[in-house]
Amino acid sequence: MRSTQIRRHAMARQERAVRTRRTILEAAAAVFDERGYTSATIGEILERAGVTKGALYFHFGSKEELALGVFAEQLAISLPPQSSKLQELVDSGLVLALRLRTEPLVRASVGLALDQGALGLDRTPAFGMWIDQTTRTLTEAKAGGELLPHVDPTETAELLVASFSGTQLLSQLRCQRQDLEHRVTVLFHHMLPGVAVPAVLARLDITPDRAGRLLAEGRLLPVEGDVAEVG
């Protein structure tokens, strides 16, 4: 009985963590959002979550490890698993693409990752983690044989996530984003067959609706490290 009072209380005391530091990455997002990088203070960001410094401290250390859990937003859930990996490529992208749209998280992690102005910021690792994963899964997609002989995993990988930024970017000054799912569509319907062995490619399920139907079956993906809260 008392075991199981103690592993409930753990579960209780990591659930609250979990919430304290969406809520304190969600503040810093908004923050950085409407202040730009340099510009946000740790106070500020400390008022708009409403939490104790303590806990602030506890999950970040800096106003840059801040940043680096807002970038890490943009690929924090996981989707169901496809048999084609070339299918999970464009499922990722498109539920990226849905999710710039309506989560302010995640459009202030794009948006942190952009912006030239954020001295002392190395945006780097906000396109390092994206590019690897692209990478990955191409890598995968090789070894199963959906690509064509001479796809490289690494460049494409490159190619895409630097051709999805310019996309959504463009987006975003055209239209706030509204059109963003149907823009990604047509960037993978024109990228796809020249890295994608056709039959795998009539295979593949493109279209904008698709993103919605993923996203409701996704889940964001659990914080490693979070098992206590302070303040």
The other form holds:
Number of protein chains: 2
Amino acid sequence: MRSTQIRRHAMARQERAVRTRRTILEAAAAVFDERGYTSATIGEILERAGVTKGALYFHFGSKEELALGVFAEQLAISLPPQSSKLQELVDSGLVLALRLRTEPLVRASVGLALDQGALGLDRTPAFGMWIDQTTRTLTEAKAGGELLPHVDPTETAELLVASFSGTQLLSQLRCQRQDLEHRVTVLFHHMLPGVAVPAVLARLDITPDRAGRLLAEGRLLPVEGDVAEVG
Amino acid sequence: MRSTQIRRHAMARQERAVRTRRTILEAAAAVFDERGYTSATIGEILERAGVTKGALYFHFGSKEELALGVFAEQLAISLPPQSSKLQELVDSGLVLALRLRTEPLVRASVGLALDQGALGLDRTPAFGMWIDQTTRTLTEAKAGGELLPHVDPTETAELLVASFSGTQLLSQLRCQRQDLEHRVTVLFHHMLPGVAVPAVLARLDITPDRAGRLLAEGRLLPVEGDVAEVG
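Given the form predicted alone above, I would also like to look at the protein as it appears in the form predicted together with a further copy of the same chain.
Entire complex below, previous chain first.
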């Protein structure tokens, strides 16, 4: 009985820590978004989050670590496995488009990565994490015979990430990202014929409402483990 | 004789005006680049350019008009016509990559278009001008039977411009755009199989040194007429 109680206490404490961490990240994202990274101060983030200085520094050692935590939120979701790795790649793009449209924290993450005025902030990790994940998926797709023989997974991953970034920026300027999921399907429809073997290409589901359907089916889960590691 | 003299005077005056305009744009680009659009003042631009207030306001009515003039520099170059419109599209991308690497004014133009902190600046014209030009080229390519039947020139143009923007941003973060021409060939090699009919695709020259060759052959000319109109 006693050990169950201890475990229950530990779990409650961990859940609280996850919630606090999330509150701090959301506050940091909002302050970065409104004031820009350079002008934002830890004091403002503390005030917005309504947590103690100790709680903040328990999770994040500096303003830069807060930015890294915000960056990591782009990828902090687990997608349902598919028989085709290229379908998983398409799903990750469409889900990111949906989250950019609906989650302020994910939006701030991308805004921060594109903020040219962010003095002293190394913005390469934001792209690096995302490129690494895409390269892994494409390498698996290649091993499974889904890619045309000349395709270099790293080169294609860098192009996809770069093109997605530019696409979300144009969608933001044009209509506050309301058409982002459609634009991401256009991106995949243009890119994949130069990448996928025809038999795989023909079976991919590249439709703007796919991410919404996965979400409605409850098949998108936050990656709490990964999130906790980053802080 | 007299009319020849008048004409010569008029031409000298016009050449001087073109040079002054260019000096002002270069100064504006440098100040926007260093201070950001929001903090930059007309006074700083005047000081940097070493021209009178009257000269500046003759060419540009406001800080926003200066920004529009800087934007327009991206496109202010005339490329040699090719038998394939898709080759002209490839050339325009490769030449822009070369100019981004070598011309500070073009670099500032793109920096300004991507500057999320540029308060009160409508950044859509920077993309709009570029998308319009790309759409025109693709519409001509379609009329000439170079495109696959399902291709929508506007949709493809928006995707190409967005993908190019993201690509130059990643290249800038990674290596100050030293590999931009290579990345742009990767972009075209991925996109064009989904766009071009195979017989045209097979004959395109998509090589990183193509823009340098056109430049060495003296086949890239500034479009002074267009530039003068924008101001």
